[in-house]
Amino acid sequence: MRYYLKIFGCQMNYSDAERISAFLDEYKIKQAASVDEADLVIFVTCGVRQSAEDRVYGQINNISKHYPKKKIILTGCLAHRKDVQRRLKGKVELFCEIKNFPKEIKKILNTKYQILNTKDKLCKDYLQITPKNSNPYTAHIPIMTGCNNFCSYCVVPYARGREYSRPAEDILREIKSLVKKRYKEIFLLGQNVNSYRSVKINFPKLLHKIEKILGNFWLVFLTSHPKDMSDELIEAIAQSKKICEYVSLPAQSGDNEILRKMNRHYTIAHYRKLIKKIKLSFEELRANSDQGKRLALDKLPPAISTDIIVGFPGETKKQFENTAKLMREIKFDMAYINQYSPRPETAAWKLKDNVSKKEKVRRDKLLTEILKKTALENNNKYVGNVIEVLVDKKLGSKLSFGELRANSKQGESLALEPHEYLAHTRTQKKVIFFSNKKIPIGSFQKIKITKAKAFGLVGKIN
């Protein structure tokens, strides 16, 4: 028997898929290279936006039509919804919430496919499964799942349940194992990662424990909620050698009334104060570097990313302008801008979706133009500096060398056919760089930045 995974949505879903793969590998069920070769097709779904949901419907209908003998399992954020189950009745073999996947999939393995020896392997918590990591140098570790915030637009509390934090010992054990395997970058994941709490260990204390693990690796975490961005956490980020200078802090809107309707539990004044604290903490660290705090010399200025929803029910043009004003003021390095999509079960589902699609598109484009300007302004500060990057992959030779040659004096000194690579910085900025020699994928390298773009950097090996 072979299985194939179709994954939609966030990095948490990709992390869940790695645990699914590891679980199935235990029973010698091999992963197929394509749907054509698979007996079992597993959909790890996302219900955050209608567009992602519609892709699931389309692909399941297509598989059912062309491969009627293939068995389909649907897990992830759509699995619990009765309307989804009714719509896909007769096409999906099993609807299973991710937390119940080990137990539910074993029922099928035993009763339908007669895979032996599955009853003696119990797994009460799917997060205890050691994942089959898909990347040999970057790993994603869920430290918590679920959510207690009930933002009015969000399905997560209904799809994943209330917040559950993994025991710190389990997380530390998993990280130590990865570091021994020479992993270079570790992402800590959670719907609201900074609300983590296990017994007496809160999120900053967990970070301090990870900091003490020996090894050369970067530590990144996603995604934070402004209400849980404490002074203790900001200090931990600024003073750590391992925690990357990248803070994902969704604002969702720049208008207090919209934030209230979203049930976000903070004001724009509070959000501005948090951003100021984050930036100031790094500035103070650099100012004190002459007093022996040498780690400040190795820290980059923090890169701030955010999430924004445009066209929330009732959002007026003036309220939208407040969001645009916030983006101009904060000067984000990255913003994930989403057009509001009504979601079943949420409080906002009952509100009239009265901002037209055309207006949502207009607002999306306007914010994207603001982002391009602020991101480019931030990226220009990298030009001329030598920074550490993590090499992601080797690229073809057809794109950027000519551009670098035209815009950079250093380009003339490179070989006519250099190797071209894609990498990223500690601040999660993409970097295309060139080298006359082959560079190991998954290695740290020092790169001199020669050019900045809105959403990336160009450089060469130092």
Contents of the next structure:
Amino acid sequence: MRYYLKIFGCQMNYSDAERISAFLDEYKIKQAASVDEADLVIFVTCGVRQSAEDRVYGQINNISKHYPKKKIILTGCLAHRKDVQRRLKGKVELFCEIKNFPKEIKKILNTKYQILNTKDKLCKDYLQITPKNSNPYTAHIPIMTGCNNFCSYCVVPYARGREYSRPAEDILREIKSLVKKRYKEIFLLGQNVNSYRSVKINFPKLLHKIEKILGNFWLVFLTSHPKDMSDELIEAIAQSKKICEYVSLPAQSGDNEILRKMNRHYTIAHYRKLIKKIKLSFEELRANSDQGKRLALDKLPPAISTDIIVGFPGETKKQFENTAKLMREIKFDMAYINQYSPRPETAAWKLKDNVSKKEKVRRDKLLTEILKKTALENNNKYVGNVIEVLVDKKLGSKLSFGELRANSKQGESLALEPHEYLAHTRTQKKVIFFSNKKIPIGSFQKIKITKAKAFGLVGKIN
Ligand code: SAH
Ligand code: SF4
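If the one shown is the form predicted on its own, what is the structure of the form predicted together with S-adenosyl-L-homocysteine (SAH)?
Next comes the full complex, and the chain you just saw is listed first.
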């Protein structure tokens, strides 16, 4: 028996899929290279926006039409929804929430397929499964699941349930084992990592414990909620050598009235103050640091990323303008801009979705234009600096090489350097660089940045 995974949505789903893979491996159920070769097709679904949901329906309908014998299993953020179950009745063999995946899938394997030897390996908590990491140098570790915040637009607390923090020992054990295998980058995942708490360990304390693990690795975490970003956490970020200079702090809106309707529990003044504090604490650290802790990023500010929703019910042009103003002012490095999509079960579901699609698209585009400008402005500060990067892949495409060469003042020298690579910085900026030597994938390298683009940098090996 073989399975194929279809994964939608955020890093948490990709991380869950690594646990599903490890679990099925144990029962000698092999991963297929395509749907064609699979007996089971497992959908790890996302319910954050209607578009993600529609893609799932489209693909399931397609599979059940063309491959009626294949068994479809649906897990992730749509699995618990009764309307989804009704809609896909007869096409999906099993709907199961991720936390019940081990138990439920075993039941099916035992009863329907008589796959033996599954009785004694009862796995109570799916988070205790050691994942089958899909990348050999970057790993994503969920430190908590669920959410208690009930932002009025958001389905996560319904789809994933209440907040649960994994025991710190489990997280530390998982990281130590990855570092032993020479992993270079660890992402800690949670819907609101700042509210992590397990017994007496809060998030900054967990970070201190991770910092003490010996080894050269980068540490990144997603996502922080502005209402819970404490001074203790900002200090921990700025002082750590391992924590990357990348802060993901979703603002969602730049207007206080909309934030109130979103049930976000902070004001824009609070958000501004946080950004100021984060930037200041990095500057102070640099001024006091005598050991060049942060390599080439010494001279550069931390990267700030945000999430924004445009067209929340009742968002007026003026209220939207406040978001545009915030974006111009903060000068984000990255912003995930989302057009509001009404979600069943949420509080905002009852509000009239009264900003037209056309207007949502306009607002989305306008913010994207601001982002392009501010990101480019920030990226320009990298030019001339030598930056540490983590190498992701070798690029073979003549086209992008040619394009880059055409765009680069250094065209002639680049023409002599045939190897082109994609990498990223500690600030999660993509870097294309050239080298006349072959470079190992998953290694740290120092790159001299020669050119900045809105969403990336170009450089050469130093
Ligand atoms: N826990 C994170 C985000 C989780 S969902 C936080 O608190 O910020 C990821 C992003 O999807 C959100 O930041 C939001 O911008 C977007 N999103 C969530 N629900 C949405 C909806 N109903 N319509 C449009 N975007 C939405
Ligand atoms: Fe959703 Fe808000 Fe929880 Fe983030 S904090 S997952 S946006 S409810």
